[in-house]
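Here's a solo chain for you in structure tokens, the form predicted on its own.
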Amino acid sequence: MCMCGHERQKFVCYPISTAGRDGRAGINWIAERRFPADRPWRREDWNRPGDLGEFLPDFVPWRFPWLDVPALIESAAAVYEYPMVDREPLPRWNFGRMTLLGDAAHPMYPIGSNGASQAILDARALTAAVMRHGATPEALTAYEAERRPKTSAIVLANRRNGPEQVMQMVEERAPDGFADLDAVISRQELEEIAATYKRLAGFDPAILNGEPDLFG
């Protein structure tokens, strides 16, 4: 997986298939650009065809010995547009005998791989609550009390770029580039930022391994 850039312009890519006999593999990529807040824009939508003219020119200089970003973009079989959107944390999830889970409960910027993982953690918490209280409103209350504050914190953290803030830190400290990353940001800083976000998002191995087995 490769991540390049900073909070105003970013490129992410990773293989989604094994390489064939010709050495080529399917690559998924994301070219992210931040536009001025007053720029007119289309509302969020899924699977809307993208227009290369709106973003490719900004990535033309991004040609590295190990990755030709504009060539990768231009070789794509299809390009789609996904505006980055989230919602304010909700004041409640429960409505009688109904509750919310996953993106319905906490839509957030797609940072830190939280789209599926937080839904999984929601499902685990809801299962545990139902096992303790039965299929009752009390179970939903317990579930919301555990998960809503945690996911609200992630929504807000992702607006500050989550763990990817390290890319912006390097951009600000070395706007003209660098030869030695360790001279720009220390390994300790990188590890502390990653560890802090893992704890916030519930990904810390010690925390996960310490959770009781629901079905053991």
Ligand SMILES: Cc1cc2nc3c(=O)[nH]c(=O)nc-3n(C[C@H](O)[C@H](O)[C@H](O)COP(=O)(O)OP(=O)(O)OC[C@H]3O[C@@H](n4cnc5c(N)ncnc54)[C@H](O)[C@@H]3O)c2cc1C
Contents of the next structure:
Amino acid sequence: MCMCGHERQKFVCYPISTAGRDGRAGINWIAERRFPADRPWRREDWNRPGDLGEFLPDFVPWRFPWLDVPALIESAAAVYEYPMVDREPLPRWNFGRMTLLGDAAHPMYPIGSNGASQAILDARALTAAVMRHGATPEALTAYEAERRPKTSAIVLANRRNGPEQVMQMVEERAPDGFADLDAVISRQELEEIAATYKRLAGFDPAILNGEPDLFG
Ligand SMILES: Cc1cc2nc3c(=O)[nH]c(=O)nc-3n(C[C@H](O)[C@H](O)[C@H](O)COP(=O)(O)OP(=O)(O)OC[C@H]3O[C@@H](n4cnc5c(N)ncnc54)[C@H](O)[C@@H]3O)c2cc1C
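Switching conditions: you have the form predicted on its own, so give me the form predicted in complex with this ligand.
Everything in the complex follows now, all chains and molecules, and the chain you saw is the first one.
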């Protein structure tokens, strides 16, 4: 997996298939750029075909010995655009016999490997609450009490780049580039930021492994 850039312009790519006989794998990529706030906005949508002319020129200089970003962009079978959008954390999820889960409850910027993974944690918490309290209003209350504060914090952290904040920090400290990353940001600082986000998002292995087995 590769992530490069900073909060104004970023490129992420990773294989989504195993390599075939020719050694080539399908690659998913995300080319992200920030537009001026006064630019006319298009409604959020995941399936609108993207226009290369709107972002490819910004990535033309991003030719590295190990990755030719513009060539990868131009070779895509399909390109879709989506705006980085979220919503303010909600004051409540439960309405009588109904509750919210996943993006309906906490739409967030899809960074830090998040969005769907939080929906899975919601489902786990809801299942546990129903097993404990039965299919009752108490179960929904317990579920909301556990998950709403946690996911609200992630929505807000993702507005500040989530764990990808380290890329912005390096950009600010060394805007003209660097030869030695350790001189710009220490490994300890990198690890602390990653660990803090993992704890916030519920991905910390020690915490996860310490949770009781739901079905045990
Ligand atoms: C580009 C991108 C990259 C992402 N990358 C990641 C990632 O790496 N990791 C990660 O964890 N998350 C990622 N996410 C976020 C993730 O996709 C969402 O958080 C996740 O899909 C939310 O799941 P959901 O089931 O709550 O909602 P959705 O996936 O939106 O599902 C809701 C479903 O309900 C259907 N629906 C809507 N209205 C109605 C109706 N009235 N009747 C019947 N059906 C209806 C919709 O068609 C849809 O199928 C990414 C998102 C985007 C856009």
